[in-house]
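Given as structure tokens, the chain that follows is alone and in the form predicted on its own.
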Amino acid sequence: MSHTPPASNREYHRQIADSLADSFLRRTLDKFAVEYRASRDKVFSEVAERELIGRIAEVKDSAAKHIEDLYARFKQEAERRGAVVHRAADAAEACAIIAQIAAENGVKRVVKSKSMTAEEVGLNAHLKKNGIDICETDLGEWIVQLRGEGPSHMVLPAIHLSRDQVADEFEKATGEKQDHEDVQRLVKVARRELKPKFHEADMGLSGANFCIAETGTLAIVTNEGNGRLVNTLPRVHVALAGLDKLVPTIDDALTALQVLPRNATSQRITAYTTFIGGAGPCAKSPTGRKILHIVLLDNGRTKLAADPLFSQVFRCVRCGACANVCPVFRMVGGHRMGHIYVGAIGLVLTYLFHDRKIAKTLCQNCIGCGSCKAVCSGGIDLPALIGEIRARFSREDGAPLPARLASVAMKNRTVFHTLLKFMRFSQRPVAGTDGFVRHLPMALFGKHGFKSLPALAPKSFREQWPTLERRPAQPKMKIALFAGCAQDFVYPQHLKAAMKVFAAAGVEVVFPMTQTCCGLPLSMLGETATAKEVARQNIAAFAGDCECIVTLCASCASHLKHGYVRLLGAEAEAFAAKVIDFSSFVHDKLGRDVLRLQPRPEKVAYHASCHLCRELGVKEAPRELIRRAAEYVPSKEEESCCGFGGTFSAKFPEISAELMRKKLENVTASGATRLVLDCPGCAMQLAGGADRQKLNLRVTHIAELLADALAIGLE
């Protein structure tokens, strides 16, 4: 099948623009994203989700470590039951083995049920070159085969197509006029066309969701009856699966089956779950038994199993949930958010299994929101894997100029802060009095004109620090404040508001002047070595005695708490244990009775920053604080990404703009006149967008809301 990877970054952006302009695709993926989340939440409420995912991760991690033992046992048990098991080193060998099986058995016609592993190796094209007719029988796969396309989703391969497009393809295939409005009729046409294929076929070709070592059994999960017809009607059945599908026992497969359908299609169980334990009776076969061949594909998997970081990929059960929740997939679809495999796992697998050049382009198109990690069936840290791929490209190919410049600047705190001060001075002719750049021609903004750009503050927080009250007469606790470069130099009002809250609560605050940027932008750019240096600088800066290290930036909090441990291991653990975000500190550490708040007469909506609600798991604390300080008005999709993503907004402004537009549309629909959040990056995005759109919406940090609602005195 045809896959059309981008030839260059420019071509990729052109393809993205085409996807964004596809109104049907946008409506379909919007509807699917919203309905999927609601259905998934409902069906997972019936089981212990995190416990199940933990068990799957444990089983699959163990399988990766014992892959050779599992393969040997599976081969022994499957062949004892009449199957023939092959092992293919790579894609070419897998295709050659299956072509040879076809030749030995006089196969001319093949029917195939859905298999992403077959897509991985390019099996259809190989068999076609050998004169074999191969027909996809899954409805979605048949449709994209008619179009000469690859699937746009691992579970829903034709989700990108409208019924009019499908009807047009059916008219070409059948030579008959089709009713474009009657979807059920179109399904019947597909059944009519495909039914004879099953009876005429010499070989059935399938994938496998699990290969169970203890019994040599294949487990195949489908929602259409075509899968069983493929496995049973032809005299030859070939199952192609990756070595990562090996699991020790049927109990392990059944555990994963409690998560796989729930994550893939929000079902408790799929319509068909088939277990094939050897070569069964088959009247069409000359021996009276099914001719069953099982091809287990390596294609880099044994090397992958030994990798201390990327071995996590073995946990993937190909449920497609990482695409279902991905804000970028929602904007552009699978043909732009992957190559053969799509979604976050697709970005990783493209690098591991396919084209390095394509992967280098695609892996930039991850916004780092953590949605994929939050729903992954095996708990794979997909953002970390994508980050490591970026780092490898940086090390192996040399970092792009912007990344090198950022690395040089951020490595030295003095140089970095001097540069920011110079930028503050140089912006004076174009900076407005309201915190935005006001006097540049719109033509200079290009694709970035969807939002107003923030100006650096006239005076940084660190410059104002000596004048701020920071030690109450009788302090209840002592904390250290981590500013982060955005709030230090762009939004010092966030930190000053927090200082008012701390003072009202009797909290002593220290501010180490040698602190610098958290280093997250460096990690996102793949500059791992400099990110480690910066981390060590901050750990040294906060070596003094304090109960907590509080930060008002959700992204900083996540990176300080989790990113530093990933970078430095045990060296960062004591520091990371002290880090806490502002909302959690006020809600959990101070408690309800410390602050007296007078609720303000305004409607306030909330944007849940990605790093706060997913990476840190903080959900109720900020909402409860808003309820105490004002009238909280919920809005749709509060936890969806705003589109900033640090450098993502600069690299993919067309996608960033659409994510921002959707977020602001939902907030304004709530009737709120104020939007609060916990991240200065989100503030840049949403305040800039609200200003550009001239919305009656004030965007502030939650600390500013609490400071505004402070009553005089303490409880």
The other form holds:
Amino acid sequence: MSHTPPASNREYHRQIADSLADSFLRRTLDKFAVEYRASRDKVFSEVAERELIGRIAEVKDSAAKHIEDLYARFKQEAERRGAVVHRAADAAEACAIIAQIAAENGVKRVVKSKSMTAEEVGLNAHLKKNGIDICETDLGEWIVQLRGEGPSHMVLPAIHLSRDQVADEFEKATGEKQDHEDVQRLVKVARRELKPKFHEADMGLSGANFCIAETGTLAIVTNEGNGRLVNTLPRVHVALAGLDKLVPTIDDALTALQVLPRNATSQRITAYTTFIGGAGPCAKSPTGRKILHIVLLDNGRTKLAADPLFSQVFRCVRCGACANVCPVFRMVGGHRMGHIYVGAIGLVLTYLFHDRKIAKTLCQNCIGCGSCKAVCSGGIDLPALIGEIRARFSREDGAPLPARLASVAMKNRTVFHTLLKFMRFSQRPVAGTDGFVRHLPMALFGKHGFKSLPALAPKSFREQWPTLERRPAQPKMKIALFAGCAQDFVYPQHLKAAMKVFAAAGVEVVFPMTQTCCGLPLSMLGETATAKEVARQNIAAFAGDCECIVTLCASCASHLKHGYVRLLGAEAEAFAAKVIDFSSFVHDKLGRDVLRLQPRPEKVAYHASCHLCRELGVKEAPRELIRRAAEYVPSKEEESCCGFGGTFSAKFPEISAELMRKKLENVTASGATRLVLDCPGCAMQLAGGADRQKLNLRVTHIAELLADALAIGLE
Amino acid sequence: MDTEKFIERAQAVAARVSRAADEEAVAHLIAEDQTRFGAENVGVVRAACGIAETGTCVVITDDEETRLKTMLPEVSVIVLRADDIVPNLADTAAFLRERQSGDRISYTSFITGPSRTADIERVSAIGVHGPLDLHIILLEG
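Having seen the form predicted on its own, please provide the structure of the form predicted together with the partner chain.
Let us now look at the entire complex, which starts with that chain.
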């Protein structure tokens, strides 16, 4: 796998195809994804995870606000301890400063420990151009350096390579035959080859994890022990770090140090955490003191610090967790999931620090599952930042045609719904009687043929509404139902099943006819103005009196509840407070005695929709309901994304198909004959996939399971 | 309790832990290592404190020679007084602050187990650029 950024969308899809075909990469990343989750959970169970993450966010947000004060304090404190602190405005200046330090000190050979900031500024290439020999000493970095690549992960730079490939590189580097099986031996080769380099080097180059302002101290986190050799043995030490690494106090660094190693490698702490407070004694230096230079890089960071949304990137501690849990990273690897920085933060930083054109392509490759946000060391809302970047591209470059069309159509509900009815008419020749598009040759679908496509229902829910029973004799409560487009027009049976459940529990339902699309697809496409407009239309539609606004679509629920407040602020708060997803409503608001269920002799698996389990944090309610209605059989990775991701499955069908395959494999292995979920998007993906693969698996909404299990006649 | 936790956590990251009742026992344990591995392959330092939560030894390494003793030899021996073990990482803040007060120059090393990597196929390997073996001698009493 070479590491050339994609020059075009077409090129990017070709690269993705290569990654997907790389069986070693797929095996490695699959194993990593599963093992990382388990070990991370274990090591975080010992600390107050959310509280620590909250504190990191607070400290870093405040650091962003006081960046100039922190810089001044750090410089003063470090310099009174014999260091020289430089500030580099951009990548070129950082390279020039370091080359200058090398020249002034007659440096010929440099040993380097891991620094993403050095990757960011392209330091190695610059020093090489100046005739300086620079050697990476972190094992993974050394391997990718030998191959002429960049790291494919911020913490595990060579995760994309097999031991066999590593042995090949070591054979080239040493001219000796190497063991291709024994990893321990390969590690010893690195130890032996690199040891003399530390002793011969004139300069050690490192990054820094924290620059502590109160004492001018560098805190550096490593495992291999190369970092300490790099900053100890040579007479010159240059540390390069972004301005975002500044923290006010020692305590702040210690707080973040409780999260960084746990999130990065599931370690409580790394083997070495080093606090360098100034230029100490150094035998090799002519003055007897270490020549210590600290280069703090701006490269757009001060501008970011002032940005109301993007200042969040200051919270990043480069732990790499956003890649570790990303379903897309798992499929394609880091070289396709970032330019220099990797993972969700890589997509964002490519846009902020690097090439706009590359970012425009890469930023499309986020499925929006929210896994990264849920584990981020600083609680960065990464999907929102990626969404905003897409929106900016739409505004600045003009939106692509599908987004513009969607925007025009959805702005006016009548036009939008008329369009859907027209589509229903025109699909008649191809629609089967079982809810799938049947009468088309699959070859027409190309890469999109991995699942059967749903047909629009012959009669939408809103068309059936007048005939439905919606007011029980003595209503216990009154709710308003938000249908969402997919359930209104494709899966009205979900809503009709819910109506049975509501009726059985004595709940009166109103259905405001002027409700429209929630607007989430518009937000995803970057059509913010239209997204706001439809949000206002829905708020107006639901102005009437009701206790809750219930929706059966997890994505709509999360957008109505959180997205509207993000878009409209206080204007949406009263509306948002009433919004509740179906499972939570049934579980939390209707008691066991109100809704009686008769467990069915049926093995039922659960797919936790991204928007429900992460965006809304609803985890127990649906599982508890399944237990009440049937035999719940847990399956592996219930909370992994199904691969739908709204427009994602159309943009990246090759990735979407693989995510779906994995999901169905896990569900089938559980022995379930029914799979229930809380989201029509996931239903389209997984019902379509199960149909295509001819699995003995019914995919239904959880409301349909409950309706089937209603204990009618028990009273 | 901190001592037991310290031992468990240090062993979890592949450190060897021995308990010594007095300085004489410490000297004996060191001599054993020197005989077994060769004196030139064993570096001995004293820890300022330990952290139970993580199994970490905190070593004052301002001076280059002490620092190199924890890096270059294949066997690193750290002597830690059991009384100097604190419960958590955050408890080292006052110690670190005191070490860096005024214009004092310092280099403090938090050492947790021998050096390690998982950079090739995520296979855990002990002993990359630093020691292959970390022996912590806990001085009790």
